[in-house]
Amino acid sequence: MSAIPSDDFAFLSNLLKRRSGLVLTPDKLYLVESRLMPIARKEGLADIAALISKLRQPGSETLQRAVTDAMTTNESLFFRDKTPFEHFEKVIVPSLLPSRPQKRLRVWCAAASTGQEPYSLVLTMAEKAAQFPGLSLDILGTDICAEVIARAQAGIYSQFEVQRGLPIQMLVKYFTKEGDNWRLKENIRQQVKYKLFNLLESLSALGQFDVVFCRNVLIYFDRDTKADIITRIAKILPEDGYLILGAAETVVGLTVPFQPHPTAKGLYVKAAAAALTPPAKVAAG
């Protein structure tokens, strides 16, 4: 793409950082054109420069929101990376259930996008219903983009989307065909609630959770913002709660109240609790 003048790039970067926490670096310029040109065309504008010029004008809140949504919407697919869902089934649930008499686990998927992650959790445990009788999942999926939240709530996916990571047996068992698309059955959808939410906001209104999935979103923030979000997540988790980050993310090097699980990559436990728990016991769940 053609170069963006430095003052325009600085304006766009500051706008995105202020509204979403996203850090726009020069190596992400290709995303600017691919994600913002459709918005420019919809506005009848010739190029990105014209779009940024309109963003600078008073009364551009709606356009600013559309640009922020476009730049922060991330790809999602069913059972992405697989390992976190294995950790949920084999480490997290067996570890937490004995201390949860109601057999109810509250889970927050902090960057739910179009819903594949929270629904993958429901499907994981639906397949293990006999192993965990009485287990009740209360899952909240949040995202900064209203459009993807609406799609997640509908639970409707294209043929392409269900082919990416979803086993054919689950497709047949838990989805119904609707024209060219597939819709999750109601008993699966009703286990997940969705809410429009910005990670820069206070988390207290969300309540307490046993497990937080915050995958593939912190990589877009600067160091201080990452540490702040993780520290605030710790406050809504109990001492035996779990935090799951993406494969390319870590708390190592950050001053936060978590440390890596001794055997489960990408899984984090509260540092205070880990210090009181022998590693073998934590590993065994």
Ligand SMILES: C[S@@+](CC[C@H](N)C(=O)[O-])C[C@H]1O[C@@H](n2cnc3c(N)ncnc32)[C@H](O)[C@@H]1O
Second form
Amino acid sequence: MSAIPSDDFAFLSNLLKRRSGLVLTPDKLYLVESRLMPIARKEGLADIAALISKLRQPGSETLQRAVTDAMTTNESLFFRDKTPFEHFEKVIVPSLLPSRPQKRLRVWCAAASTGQEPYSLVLTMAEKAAQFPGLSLDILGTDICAEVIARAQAGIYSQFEVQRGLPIQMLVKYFTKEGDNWRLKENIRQQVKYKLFNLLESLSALGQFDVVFCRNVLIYFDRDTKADIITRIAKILPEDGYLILGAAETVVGLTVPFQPHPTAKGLYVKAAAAALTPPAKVAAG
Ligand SMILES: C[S@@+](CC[C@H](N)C(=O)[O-])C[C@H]1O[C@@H](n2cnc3c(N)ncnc32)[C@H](O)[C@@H]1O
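Okay, that's the form predicted alone, but what's the structure of the form predicted in complex with this ligand?
Next comes the full complex, this chain leading.
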């Protein structure tokens, strides 16, 4: 690929860091070319240098947003890593329900991308409806990228996407075929609300949650940004709330008010709560 002058690279990495938290390291230069050339072409620009020059001009807000969105990695799949959804059903719901007389749990999927994560939660609990009568899930899916939020709302997935992680019996039961694609049934789609939201913003407008899924997004941020986001998440969770991170993410080594659940990998509980009561064990089977 063509080299980018170092001041252009510095400008772009500052822009991405400020707008989304994303840390652009020199080893990711190949991504700049592949993700941003389509935008340059759409703008009638010859190359990345011309695109960066346009980004530097006043009034480039829309272009800055398009560039930031294009640099996000939106990879997701149904039942990604499996265990978070098992923990939700076997550890989280059983431990929280006794102290929630209205049987209502608020869940936030903080980087929901194209919706596979929140919908996997809905499908998990739809299969267990008989075990938790009256349970009502209020799920909010957010993402910084408008395009993926629109896709999540539509709930339409390609053959390739439904073949990645989704059990075939769930495909038959909860989706309808639309041309070459599969669409989640309305009664499943309506259980998730979506909203465009940047994790760098104040979380207070979102309200309080019982459970926060923040998976496979913190890996793109630096230590301080990770710690800041996790610390702010603690403020919108009750003492018995849960945080779920991605398989490659951890709070270990960060100064944050969470600690790993003793038995359920990927699950985090508030440090203060962990000191007071032994957390629920993972149920067998
Ligand atoms: C790799 S996907 C993870 C999707 C899902 N959580 C999963 O684990 O399959 C990461 C998502 O984080 C979003 N993202 C990146 N920076 C963000 C920010 N500052 N605020 C909100 N979402 C962000 C991206 O747009 C992308 O859709």
